[in-house]
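The chain that follows stands alone, in the form predicted on its own, written as C-alpha cells.
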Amino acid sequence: MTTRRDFLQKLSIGIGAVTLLPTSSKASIFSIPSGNEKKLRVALMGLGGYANIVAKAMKTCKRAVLTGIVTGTPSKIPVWKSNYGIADKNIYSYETLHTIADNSDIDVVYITTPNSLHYKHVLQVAATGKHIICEKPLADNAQQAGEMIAACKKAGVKFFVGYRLHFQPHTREIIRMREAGEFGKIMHVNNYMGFKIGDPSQWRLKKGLAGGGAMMDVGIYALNGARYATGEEPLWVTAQETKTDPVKFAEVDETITFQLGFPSGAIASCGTTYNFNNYERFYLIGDKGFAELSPAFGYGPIKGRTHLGKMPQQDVIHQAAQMDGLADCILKDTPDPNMTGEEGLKDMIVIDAVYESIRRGSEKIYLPAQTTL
C-alpha cells in the first residue's frame, strides 16, 4: 500500500533537481515591433492537428514566423511546403533532429507530439540547444517534468509550456483585478471543462500516448484556472472518477471532479470529463465580487462577466497571442513565468496527486509546499 510518505517521496525525487522560483501572475505584455526587428524563427515538431492550427495562426504573428517542421510522415511534407513555404533545409525527420543544432534559421522548437512523447522529445530538442516550447501538459507526471527543466537548464536553453490563455484579454483581465484587490479575499473556484469525446481509436484514449485521459487533456485547464483564480498553490486535494463506458475509456479516465484547498482559506471544486458536451466554466468568487468566463478555456470567443458587468474584451487568436508573447520572451531574455516549465511542474505536482486521491478511495491527499505564484 502507498502511504502518504511514499507519494511525497516519490514526488520529491522527481523534483529534487529544480527550483520553484516565486512567480509573479501577470503574463508578460508582448510589444508591436518595428518593421527591422527580429522575429523568432520557429519549427513545429509533430504535424497534427494542433500543430495546424498553430501554423495557420501564426501567419497572423508580429514577432513569430514558422520556418521548420520536424515530422515522422513524409507524405505530410509536400502540403507544409505548399502551405507555409518551408524551405527543403528546414525538413527534419526523428531520426535527423539532431542535425538542427546547426540551422540558424530555427531558434525554437515547438513540440506538439502526443502527451507521453513530450519527455522524449524534449530531452532530444534540449540536447540541441535549441529553445522549445512544449504543448501541454508538460509530461506523464512530476518527475518527468522535474527532469525535463533540468535537461534544460544543463543545455542552457529556455523551456515553456503552451498556456495560451495566460496571454488571452480576459483571462489576463481576471488576474489583474485579483491582483489589485477588486474582487477581496477570495472564497471559491468552480471551473470545470470537457467535451464528449469521438474515435474511439484516436491516440487520446491510448495510456501509452495520452498519459491519462480528460483530466491529463483538458483537465489541466480547471486546474490551471483554479491556480491563476487564487494567485496561490493547493496544500491538499481530494479526488473522485466516474467511468461509464469502461469499454472505451478502458485505459484512461473518462470523468473526474476535485477539491483544491489553497493557503488562504480557498477552495476549488473542479471537473472534466470526455463524456459530454457543453461543459467549460470559470467561476471565481470573492467577498467583494466575483469573474466568470463561458465559454473559458477554448479557443474562442472567450465570453465573460464580473459584478462590474460584461466584460469588454476583444478575443484574439489565441495561438497568435501566446507565440507574439512568448516571441517577446525569448528575443527579449525575459520570461514569463506563468509559461516557464516550472508553471507546467507546479500543475503536473497536482495531478499526480489527483490521481493518488482516485487510488486510495478519494483520501485527502497533502501536498508539498510550493511558492505561490
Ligand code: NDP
Contents of the next structure:
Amino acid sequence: MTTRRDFLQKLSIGIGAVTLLPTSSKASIFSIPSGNEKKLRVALMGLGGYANIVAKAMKTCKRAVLTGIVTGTPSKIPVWKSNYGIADKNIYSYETLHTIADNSDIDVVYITTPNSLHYKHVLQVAATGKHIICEKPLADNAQQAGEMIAACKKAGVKFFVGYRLHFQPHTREIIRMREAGEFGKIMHVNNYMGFKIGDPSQWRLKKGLAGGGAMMDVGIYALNGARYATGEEPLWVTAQETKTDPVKFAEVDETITFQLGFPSGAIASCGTTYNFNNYERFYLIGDKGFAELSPAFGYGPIKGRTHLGKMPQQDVIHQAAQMDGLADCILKDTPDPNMTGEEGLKDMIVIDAVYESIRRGSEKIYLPAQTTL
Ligand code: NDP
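Write the structure block of the form predicted in complex with the named molecule for the protein whose form predicted on its own appears above.
Everything in the complex follows now, all chains and molecules, and the chain you saw is the first one.
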C-alpha cells in the first residue's frame, strides 16, 4: 500500500529542484505595438483540431505570426501552405525537427500533439534551442512536467503552457478583483467542466496517448480555475470516480468529482466528465461578494456576473489574445507566471493527487507547501 509519505516523496523526487512561484495576474497586460516592432514567429507542431483553431486565430494577431509547421502527415502540407503562406524551408516532419535549430524564421514551437507526446516533444524541441509553448495538460504526471521544465532550463529556452484563459478578459477581471480583496475572504469555489465525448476510437480515450480521461483533458480547467479563484495552492485533495460505460472508458476516467482544501480554509468542490454536455461553470464566493462565469472555460463567448451585476467585459478570440500576450512575454523577456511550465506543473501535482485519492478509495491526499518543493 502507498502511504502518504510515499506519495509526497515520489512527488518531490519527480519534480526535482523546480522552484514554484506563487500565482499572480500582475504580468502580461499587453503593450501597444509600434508599426515596426518585432513579431514572435511561431511553428505549430501537430496539425490537428486545435492547431487549426490557433492558426486561424493568429491571423488576427498583432505581435505573433505563424511561420512554420511540424507535421507527420504530408497531405496536410499543401493546405497549410495555401492557407497560411508557409515557406517550404519552414516545413518539418517529426524526423527532421532537429534541423529547426538553424532556422532563423522560427522563434518558438507550439506543441499541439496528443497529451502523452508532450513530454517527448518538449525534450526534442528544447534540444533545438527554440522556445516552447506546450498545450495542456503539460504531461502525463508531475514527474514528467518537472523533467520538462529542467530540460528547458538547461537548454536556456523559455517554456510556456497554453492556458488561454489567463488572457481572457472576464477571467483576468475576476483575478484582479480577488487580488484587490473585492470578494473578501474566499470561502468556497464550485467549478465544473465536461462534455459528452463522441468517437470511441479517438486518442482521448486511449491511456497511452491521453494520459488520462476527462480529468486530464477538461477537469484541468476546473482545477486551474480553483487555483486562480483562491490564489492559493491546495493543501489536500479528495476525489471520487464514477463510470457508467466501462467499455468506452476502459482505459481512462469518465466522470470525476474532486475537492480541494486551501491553506486559508477555502474549499473547492469541482467536477469533470466525458459523459454529458452543458457542464461548464466557475463560481467563487467570498464573505464580501461572488463571481460566476457560465460558460466559463470553453472558447466563449464567456459570460459572467458578480455581486456588482453583469460583467461588462467583451470576450476576445482567446488564442489570439494568448499568442499576442506570449509574444510580449517571450520577446520582452517578461514571463507571465500564470503561463510558465511551472504553472502547468502545479496542476499536474494536483491531478496526480486526484488519481491517487481515487486509487485509495477517496482517501485525503495531503500536498506539500508548493513554494518550498
Ligand atoms: P487532434 O487529434 O485533433 O490533433 C493532434 C495532432 O497531433 C494530429 O492531427 C497529428 O498532427 C499530431 N499527432 C502526432 N502523433 C500523433 C498520434 N500518435 N496520434 C494522433 N495525433 C498525432 O487533437 P487536438 O488538436 O484536439 O488536441 C491536441 C492537444 O491540444 C491536446 O493536448 C489537447 O489537450 C490540446 N487542446 C487544447 C485546447 C485548449 O483550449 N487549450 C483545446 C483542444 C485541444 P500531424 O498529422 O500534423 O502530425
